[in-house]
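Presented as structure tokens, the chain that follows is alone, the form predicted alone.
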Amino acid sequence: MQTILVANPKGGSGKTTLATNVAGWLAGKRQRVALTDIDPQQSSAQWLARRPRLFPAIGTVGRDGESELRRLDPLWQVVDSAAGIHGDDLKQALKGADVLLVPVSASAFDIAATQRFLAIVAETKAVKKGRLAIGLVAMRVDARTHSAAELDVFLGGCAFPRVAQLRDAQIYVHCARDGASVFDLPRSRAEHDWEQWRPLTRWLARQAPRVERPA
């Protein structure tokens, strides 16, 4: 099983949006995927509860994680972490992860929080020994704004790669409401967003070649 941890201690950074859409992409590739929600707000779990049965299946893992994972036997686990994760909780989450995705929103507060978080992550054993692949994802970006330009400068100077930049769009609000990912939507609605996700899905595919490479 490959585990993708979605983490950033800053609340509102886009963790749930990123986690649910990554899970939706994997499910659409006919991968057995489980979504683990360790955030007390349980936003990902609520999204799953709203997910229509006709969409590709995603398993849910709650508090009794180990036994539920054994029952589901997923190829992939996507973990939506809690805001404020730190200390031993963060170390444990990183220890169990193969990939870390860090969502970053375009604000001075998010950039500062992410900078501190990445400094902590860089000192962990998993990163120093090269066992953890880390990708940064710019979230809710409006390219016309000054804050987007500041985010671009910040990400360009990071030691870890930016693997995608996702626009600020109502499509993500609608997907959250409907239990959908952008990959569940028809081409006429989501093609532009699929293109923005393509660098991220290709990067994920390189981390674990069992996933079918997107065209």
Ligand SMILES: Nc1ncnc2c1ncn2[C@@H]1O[C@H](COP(=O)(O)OP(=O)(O)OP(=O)(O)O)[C@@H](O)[C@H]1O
Given for the second form:
Amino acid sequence: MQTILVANPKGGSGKTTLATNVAGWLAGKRQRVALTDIDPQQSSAQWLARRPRLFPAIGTVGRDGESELRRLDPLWQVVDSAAGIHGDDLKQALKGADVLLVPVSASAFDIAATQRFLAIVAETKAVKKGRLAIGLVAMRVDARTHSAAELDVFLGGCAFPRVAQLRDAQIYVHCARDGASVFDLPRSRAEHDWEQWRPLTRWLARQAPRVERPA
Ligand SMILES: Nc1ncnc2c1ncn2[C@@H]1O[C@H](COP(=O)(O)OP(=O)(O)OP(=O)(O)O)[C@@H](O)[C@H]1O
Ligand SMILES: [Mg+2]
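Target state, the form predicted in complex with the ligand; input state, the form predicted alone:
What follows is the whole complex; the chain from before opens it.
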């Protein structure tokens, strides 16, 4: 099983949006996937509860995580984490992860918080030993703004790759409401967004050579 942790201690940086859409993409590729919500806010769990039955299935891992995981036996686990994650909780979450996706929104506060977070993450054993692949995802980007340009400069100077840039669009807000991912929507509505996701999904597939490739 490949575990994708989505984390950034900055509140509202886009963790749940990223986690739910990654899970939706994997499910759409007929991969067995579980979505684990370790945020007491339970936004991902609530999204999953709203997910229409006709959409590709995503498993859920509740409080009894270990035995639930054994029962579901997923190829992938996507973990949505809480704002403010730090200390032992962070260490524990990183220890169990193969991939870390870090959403970063375009603002000075988000950039500063992400910089501090990445400095902490870079010092962990898993990263030092090269066991954890880290990808940064620019979230809610409006390419016409100064803050988008500032985010660009920040990401360009980071030690970890930017694996996607997602636009600021209501489609994400609607998906959050409807228990959907952009991959559940018809091509006519979501094609532009699928294109923005392509570098991320390709990068993720490369991180999991032992798992059946979600082409
Ligand atoms: N690309 C986007 N375009 C428009 N709105 C977005 C986009 N990504 C996220 N949002 C919206 O931004 C808000 C914050 O996103 P989200 O809930 O995913 O962040 P979070 O990091 O999980 O927050 P928290 O720290 O509270 O868990 C939500 O209302 C979400 O719908
Ligand atoms: Mg969240």
